[in-house]
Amino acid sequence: MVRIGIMSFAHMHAYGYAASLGQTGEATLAAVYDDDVNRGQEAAQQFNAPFEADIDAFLASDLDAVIITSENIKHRSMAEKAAAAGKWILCEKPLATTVEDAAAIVEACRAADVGLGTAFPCRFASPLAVLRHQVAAGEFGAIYAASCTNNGQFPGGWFGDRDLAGGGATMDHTVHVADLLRWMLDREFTKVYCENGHLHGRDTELDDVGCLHLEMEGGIIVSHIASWNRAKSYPTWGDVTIEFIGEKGVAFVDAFNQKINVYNDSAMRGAWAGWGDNPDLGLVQEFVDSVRDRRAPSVTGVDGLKATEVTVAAYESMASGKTITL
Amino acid sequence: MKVALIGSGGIGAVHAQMATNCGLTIAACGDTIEEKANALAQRFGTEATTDCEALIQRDDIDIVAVATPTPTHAHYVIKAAQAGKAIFCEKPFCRTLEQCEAALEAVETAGVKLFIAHVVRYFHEFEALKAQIEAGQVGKPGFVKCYRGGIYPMGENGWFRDYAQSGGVTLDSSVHDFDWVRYVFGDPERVYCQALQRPEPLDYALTTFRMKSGIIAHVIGTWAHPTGFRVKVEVCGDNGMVTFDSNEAPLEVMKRATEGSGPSMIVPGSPVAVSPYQREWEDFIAWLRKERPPRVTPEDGAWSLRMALGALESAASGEPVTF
């Protein structure tokens, strides 16, 4: 059994990862650390794991690996400590809120010779994986353009706090799609322009919508909406969509549109119940495999760094009013 | 009232029908290509001519409807204004700002009425979206996204396929959404655009406006799809959202291309009793009858042109363009 600890349940994805660990059949949630003792103890109880309030004691234990699901701004300090303790690391996205922090995390893991993965579960969403395969097989010929979205409801809490999140919707919802495009097209980003702002009255001072224009190697043009603009009454949390325009055809993927419509009078609004594969399980399974085999996870820290570069450039563009060249 | 139709192609035929539906008479169908003028004139039981300028001058003409390729709009608008005719001009208003200024000046000098056919303002679904927004259903709007397009159109001699003439999907198709976004959310502050403009041809334009109000408007135009036509709109505010997708239509018709279960094409249909194209003619005619001002002013036509040309300028320079 691979012994994995979770560092912080600040990010709600921690619950999905914890549940997935048990489902792999090869890993166990061996310990929970959280700087919020109450939250950590509750989560530990929920997943039948011991809670450890002392980060050094947590890392000194016989864990093989950790999953870091803290507030964005704490990723670096936790990752550096975990790397120094020789733990394999799966870090929630965004890897960091600055390029400097992301690079430091990558370097710390390289120096400690531990595997570092960035939690981009969308790579394990089957509709996206199938489309990637079709693109790679040349079914669309050259890809010329893409328009994308990662819309969501406002998550609230620390996500709206600049000192903990490092940015708003643009910070939260750019990296998934930036990573998907790099992965699907095997190209790097070259240019970034962004318009964003606090335009939906969400309970935060931060941007709640970002509209990005990107260019990739070979002149591929891309637009991307990173938002918290889904209404509270919207039938689901949000979406990840990409439309590709290619030489031989076009494709549109709505990654989580594997759903049944649910109309429940107690809720008084329609809701979607997803039935597709669980991407969290794919992500966690691959991480567990990498820990067991003592190799790097397939979605690396560098992938997290590259996605962070796009986000940081988006904020620079908004501040300067200019296109940023990467 | 009698209408001189200048340009007897696809959209010219639509306007001839709509004007007829409104009780107007098509006095003649003009086109520089004789066969096109003849074919449409025969359909409407009227005369054909290749001498459009002479047609404009005729005393019995009250209205000149300009439905030619974009680069010649200004020429005919100016001729019609000088002849003292009321003018119905297909969008986009012109190909260049210089043409637009000259046309506006001629119209003002002559004191004639000019209507730019931004028909999307008259589409029922767009009226319903606007009504919902104005009724406060989304709260304060912050973001709007419009998507429009399908296959790359051809046009006579493939003029749509010449970016120098048509301006591609940005100027010819996204301009519908540019106009509607400004109609509902006010003037833009700046624009950023990426336009594909490939030689095949194949065009895809990604345009973002920052409105003076701070609202972000993202417009996607495609002439890159192998088939079909689709329109999507989404408006998000601080208390809700409204969305529209033309694929969610009341009619779904599937034609069998071969005997048995051969390949087929799905054509969604959304019938309404009165076409938006007729409703824009009705609005224009009501203006001519001094009943009310029209929904689209010449300045609106000029603004949507500025927005499209600003987008193309941004696409060329790679930087935002401020209005």
Contents of the next structure:
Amino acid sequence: MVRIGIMSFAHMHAYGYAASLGQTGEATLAAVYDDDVNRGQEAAQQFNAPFEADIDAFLASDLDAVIITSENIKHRSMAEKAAAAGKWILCEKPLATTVEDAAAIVEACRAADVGLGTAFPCRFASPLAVLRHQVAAGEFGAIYAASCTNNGQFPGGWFGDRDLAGGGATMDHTVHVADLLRWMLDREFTKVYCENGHLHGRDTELDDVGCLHLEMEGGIIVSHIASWNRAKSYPTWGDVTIEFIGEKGVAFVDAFNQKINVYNDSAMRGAWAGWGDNPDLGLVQEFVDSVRDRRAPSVTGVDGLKATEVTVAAYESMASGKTITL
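Now the other one: the form predicted on its own, given that the block above is the form predicted in complex with the partner chain.
Keep in mind that what follows is only the chain, not its partners or any molecules around it.
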């Protein structure tokens, strides 16, 4: 049985990953650490795991790996400590809020010879995996352009704090799409232009919408909207959509359209009942496999670094009003 600890339940994805660990049948949540003691104790109780308030004691315990789901700014310090302790690491996205910190995480894990994965569960959504296979098989010919969205609800809390989050919706929702496009097209980004702002009245001064225009190797043009524009009453947290314009045709995928519309007169609102796969479980299962086999996770730290580069360039573009060359 692979023994995995979770470092912080600050990010809501921690709860999905914790639940997924129990579903693998091959791993157990062996310990919880959180610098917010009340939050950590509540999560540990919810998932029937021991809680440890001291990070050094947590990392000295009998753990094979850790999942880092803290506030974004704390990823580097936690990852460096975990790597020094010899633990395999799955780190929530964005890998870091700066390119320097993301590169430092990658280097720390390389030096310690431990596996490092970035939490990009969208790679494990079957509609996206099918599209990737079709593109690789040449069904759409050369890809000329892509139009993408990652719109969601404002998570609140520390996500609205620049010192902890590093940025707003552009930071939160660009990395997923940047990673998917690199994965699907096997190309790197070369140019980034971004305009963003605070347009939806969210309770934060950070950007709640970003409009990005990007270029990839081979001249592929990409437009992307990253936002916190979804209302509190929206049936789910948001979306991930991609449209490819190709030599032989057009492809459109909605990653979370494996659902049934449910209308409940008692609740007086619509809801979605999902019938498809669980990307969190796919991500966690692959990480567990990598720990067991002592190999690098399939979604690597370098993948996280590359997505961070695009996101940081977006903010540099917004500040300068210029296109940033990567």
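No experiment lies behind these values; they were computed from the predicted model shown. Just so we're on the same page, rigid core means the largest C-alpha set that superposes within 1.5 Å between forms. Numbering follows the first chain given and starts at 1.
Novice: Please check if residue 57 moves between these two forms, taking a CA shift of 2 Å or more relative to the superposed core as movement.
Specialist: No, the C-alpha moves less than 2 Å.
Novice: Comparing between these two forms on the rigid core, is the C-alpha shift at residue 265 2 Å or larger?
Specialist: Shift of 2 Å or more: yes.
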